[in-house]
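In structure tokens, the next block holds one chain alone, the form predicted alone.
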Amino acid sequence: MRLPADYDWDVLDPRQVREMVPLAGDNVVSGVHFHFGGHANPQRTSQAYAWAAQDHGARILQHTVVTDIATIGGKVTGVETSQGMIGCDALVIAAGPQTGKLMAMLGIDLPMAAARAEMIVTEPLEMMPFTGVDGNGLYGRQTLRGNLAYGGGPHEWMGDVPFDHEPPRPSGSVTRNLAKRVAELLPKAAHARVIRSWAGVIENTPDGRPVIERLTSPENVTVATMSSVGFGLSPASGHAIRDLVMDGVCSFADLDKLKLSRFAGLRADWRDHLNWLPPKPVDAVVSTAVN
């Protein structure tokens, strides 16, 4: 496991592990605490940044089904919508799952698959010392309440998205694997009652990275698709985004790695490689009674 420099952080045996996180169980191994980080309620925080973006001056269309993107020029001139046309000098496409749709109505190829990711919460439990608790390819937390929320693949691979309703509901096998998984890592909370569960529909590049990059054609353009990590990436994506928009390159970091050019040439049957294919569908069993 490698470990960032320069922050606080200390590898535990297996009793400190417990005392910091009494629903263990006996079968950890070892542990690692981070001195740094935090945690958020996404829901609210997204609630947060839409208030903050309409108090200065952002104007939010909900139900409002993008149809076309009119170009003059090599120049996005407007986005024509269910409520009509929308001009603009700059074009944020930041559309999670369907920006690659979107894209597509530039002529331009964005490869990505559609999943439906989700979370588990449990009922409440005592609380630990320590809440933000992750392993077994988890990640999650305890809440101020004392449920755990928890979630973290595999996804329900999906086909299209569509712009002008919701897609269909989970089929609650990922929750079902889900809870199997807290239960192997917090077994003293082997017993809690799962109480609810929510699922959003992500994007996944084929190599899990974002795409975060100002078009060159056409040129007033970016695209940001955060591959299902876009919460914890927010505040530095949305930093990048605006810098790219008003001065054409991001101020603080090096985002050339996050370019679409590097899947030029990329297989056609990219997602058949990888098996980030929707289910199929279950043939209907026919049962006949004779007398």
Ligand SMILES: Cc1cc2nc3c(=O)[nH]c(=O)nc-3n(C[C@H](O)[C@H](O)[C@H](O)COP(=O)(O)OP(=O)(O)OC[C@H]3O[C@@H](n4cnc5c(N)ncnc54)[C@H](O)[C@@H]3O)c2cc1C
The other form holds:
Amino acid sequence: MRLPADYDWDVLDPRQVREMVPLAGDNVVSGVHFHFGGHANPQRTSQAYAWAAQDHGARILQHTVVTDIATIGGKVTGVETSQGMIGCDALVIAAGPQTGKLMAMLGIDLPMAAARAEMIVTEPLEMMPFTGVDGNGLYGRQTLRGNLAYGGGPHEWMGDVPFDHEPPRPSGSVTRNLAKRVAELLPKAAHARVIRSWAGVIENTPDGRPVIERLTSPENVTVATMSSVGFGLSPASGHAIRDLVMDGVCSFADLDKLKLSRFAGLRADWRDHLNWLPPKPVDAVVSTAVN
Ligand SMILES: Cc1cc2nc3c(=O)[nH]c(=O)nc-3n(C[C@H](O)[C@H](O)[C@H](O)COP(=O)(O)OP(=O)(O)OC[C@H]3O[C@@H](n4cnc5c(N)ncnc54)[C@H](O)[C@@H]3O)c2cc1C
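Target state, the form predicted in complex with this ligand; input state, the form predicted alone:
Every chain and every other molecule in the complex is listed next, the one we just looked at coming first.
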């Protein structure tokens, strides 16, 4: 494992892991304690951001689909939506897995692949001293109520994600696999019942890093897509997007490495090359009994 140089971390022996994570079992080999990081409830956090934006005068239009982008003289002048044309001085394209489709309306190629991801939540368990515990291919946390909320790959790659797509539902096979791996990671939680699960579509760029850039043409457009870790990055990326729209430059970080131009030499078959392909439909097997 490559550990970050500028942050504090300790390697733990199995006894130390079990003290910090009482739901761990005798199968622990070792652990690493990062003295940084954090976790938060995504639904509550997103709602809080929405309310805060409204407090600052933002108007949020839900169920309003952008279907086209209008440009005049090298600048975007508005977006055509299912509720009619909305004019604008500046446009931010941050449409998650559909960011590539919106960029294509401007004739710009943003290579992206969508994947279906799922999380499970168990019934509440006794609180552990440390509540952000990753491992066994999983990431997750113990919530303030004691529930374990866990997700992790491999995710299911998807083809095109239309704007009017029905949101994906959690599937039994994936949630069962997550539950099995949670029980392996935290054997003393193996008895806990899964009470909830949810699924969504995550956005992925070919190198797994965000694209955050104010374009040069049209020059009043900023694109922002986070490549599947957009929740954790949202405070910093929101600040950066604000800076790019208002000031044309980010005030606190060099964003050059996150420019779209890094994909200029990307091979056309990059998805095949990475094997980021939707599962092939399985042909029905029909067996005929022969007496
Ligand atoms: C199950 C699951 C677990 C995850 N776990 C984590 C995690 O632990 N940590 C983490 O950092 N990230 C996690 N993520 C990823 C994270 O949710 C995304 O990276 C993040 O939501 C991306 O934010 P975004 O605002 O760029 O895009 P989105 O959240 O996808 O929002 C895009 C918005 O644009 C809208 N939109 C799309 N097309 C159009 C259109 N044509 N017109 C109008 N609106 C449109 C969509 O409706 C949506 O509201 C997880 C995702 C899933 C599904």
